[in-house]
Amino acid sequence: MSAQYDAIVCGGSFAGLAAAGQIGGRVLVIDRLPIGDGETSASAVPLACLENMDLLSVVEQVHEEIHIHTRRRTQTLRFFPFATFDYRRLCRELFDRTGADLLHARVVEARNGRVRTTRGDFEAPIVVDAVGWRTATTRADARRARAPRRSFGIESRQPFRGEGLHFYVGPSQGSRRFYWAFPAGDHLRAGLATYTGDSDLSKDLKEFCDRLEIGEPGHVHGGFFTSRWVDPIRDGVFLAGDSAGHCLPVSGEGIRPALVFGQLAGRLAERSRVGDLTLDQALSQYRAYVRSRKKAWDVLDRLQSVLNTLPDPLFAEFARAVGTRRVLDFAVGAYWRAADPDLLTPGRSATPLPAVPTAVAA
């Protein structure tokens, strides 16, 4: 691990390997677990990500409807196809495609060039953070520089064959639980989260595979994420998933936001590498390309705020009205622009990045 390094990526998981997949070179990836092993999330992402990325090898299921089940009602929504995937063949072929270096470690910092790890320190002119909501921070800046929305999830695995994927709307009691239970080929993936941080969620999670008839919940996997931005840039180190809140408020979907915004950073920061770009250039380029995603953050943010304590009936009222054509068109709409996963692309792309309006950039 003496070698002089042209980028070094903080994270081996969804953001982290899709920036690494953008920057030629010699690049490092650091990480505390072997690729794939560090599965959080339930693991379904629209097919459209899958697709542009050359990654349909490793869907386990497609499926066209999301069902919402409140206690009056279950609203059939069909937004765009979503596919549940299996989550260590995915990052294990994001991971062959970087011909990175790995190194197993711990990050401890990671400034200005410089990463301190476990296993020592080590620099490169281009610093990745994408290590998840703690952050690649040192210990009196991470109140500072964490997202300040932190949410929990957990999941289990049970033998089970379904379709579509399914949401459980819990009773409101300030801090309302959202259930799901998504397929996944010859299983089922059943969780639960909550949005105000609370961890305390075992019990919760036994009584919702009892209500769904499959049995003790098998081996648990799960964590924390975030759904309010920090600054995506931070000490001259790019900023990705987790560890810049890029978890969609209201849904809680992350994987899409990390892959696309991963690929942003990557594709900038490799600019960077071949001089195209300055780093001030390429950091100010992602951060403003960020900042015109975040009205719809913010939107969902003060949306879910309203969910998580909305009385029950009027919770149903809201899914319906989603489910109606001219809300749903316009929904659908915004959502899909919040994170375009059509910036995706299999391999390393010099394709620019859209245009950002005047006032955002500034």
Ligand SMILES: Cc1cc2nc3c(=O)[nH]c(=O)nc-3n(C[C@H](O)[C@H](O)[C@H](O)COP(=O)(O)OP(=O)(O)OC[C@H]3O[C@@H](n4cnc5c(N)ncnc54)[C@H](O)[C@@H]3O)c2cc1C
Given for the second form:
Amino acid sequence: MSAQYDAIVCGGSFAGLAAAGQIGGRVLVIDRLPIGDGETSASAVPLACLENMDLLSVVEQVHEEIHIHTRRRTQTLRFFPFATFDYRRLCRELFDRTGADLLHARVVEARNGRVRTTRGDFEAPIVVDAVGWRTATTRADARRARAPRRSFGIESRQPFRGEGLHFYVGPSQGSRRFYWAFPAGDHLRAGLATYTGDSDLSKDLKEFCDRLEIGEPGHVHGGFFTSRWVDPIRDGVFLAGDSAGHCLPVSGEGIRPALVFGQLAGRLAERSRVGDLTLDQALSQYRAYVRSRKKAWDVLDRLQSVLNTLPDPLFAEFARAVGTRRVLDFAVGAYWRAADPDLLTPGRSATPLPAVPTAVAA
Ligand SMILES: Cc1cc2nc3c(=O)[nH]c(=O)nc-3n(C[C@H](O)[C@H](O)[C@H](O)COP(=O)(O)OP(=O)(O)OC[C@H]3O[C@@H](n4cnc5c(N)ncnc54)[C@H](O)[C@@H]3O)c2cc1C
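Starting from the form predicted on its own, produce the coordinates for the form predicted in complex with this ligand.
Entire complex below, previous chain first.
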């Protein structure tokens, strides 16, 4: 490939495809796998994300309720509807909308308009790093560049049906971890994650499947959750999604931030491509906006530390308190605005980013 590109997007999953969809001109998406083959997640998001991106065709099941199971009780919460969706179809649909070229290669390094891959080097004024928790950097730089990866999760798909999103929490389930069972049409996604990053979880997943009586785990996938941030711009490159540590603590919800910050990075990149902003201005505005959302991550990070120490009865009380109207109204609004699905659009958007408070922008 010798073409000149306006933008190179490293990573063809949530953050990368959301960004690529906002950039006009000649765009190259690079992924080590075919589009839609690299699923790590349980693929559950607030339904509004898919609605606002005109992606309802990929929905497998809508969930009005979240059930929090502790040893003593089950608390049912009604925040807003969630959906489990078909990852492969979502990625392929998003990629088709980009009009980008696709290169199957592993990105070795992305910096200052240059992307080194296992299939050669490529250059473009705009580069987005959206390759997930490994981030597009050399092995030597990895320790400095990677968002701290605190949690690790795996899951399997079992041929069972159900309703609602189910979480199993509290020390009686095992310390510093949570389990889930998410129905998705004709199957159930059953998994667990540890906040310690312990990745030896196959036996625990089998025990969980036994407990739910849903058979032996089949194919298992997963990876790290990166919920502690690094600077969302590095060496002239936009970072979005897990490469910047954008996964939310406590819940491990990373798809919504990847889509929202991916689209915002792409929107600013496009403004630099058409000459409305210099690249530096676009990068600075992106950093300022992303930083303006950081408080939610800090609060959830602290909450995760507290939850790690709560005994079972207090866990049940916590789940009950979250379900009360007063907490719901306050906390859910803040949780939503952390990565606001209302900013998502189906196609390219010229809408400016929301204003950032001056104190944060400085
Ligand atoms: C078990 C588990 C369950 C989860 N469930 C949920 C959930 O239900 N809801 C939710 O919101 N979040 C969930 N998450 C978190 C969510 O999966 C991530 O936050 C989200 O996938 C981040 O999106 P991303 O686009 O940044 O990165 P990814 O989705 O990880 O995509 C990275 C892309 O880059 C490609 N790539 C990687 N390295 C390279 C390279 N060097 N060169 C080229 N290409 C490369 C990969 O093939 C992939 O296509 C879960 C995570 C785990 C581990």
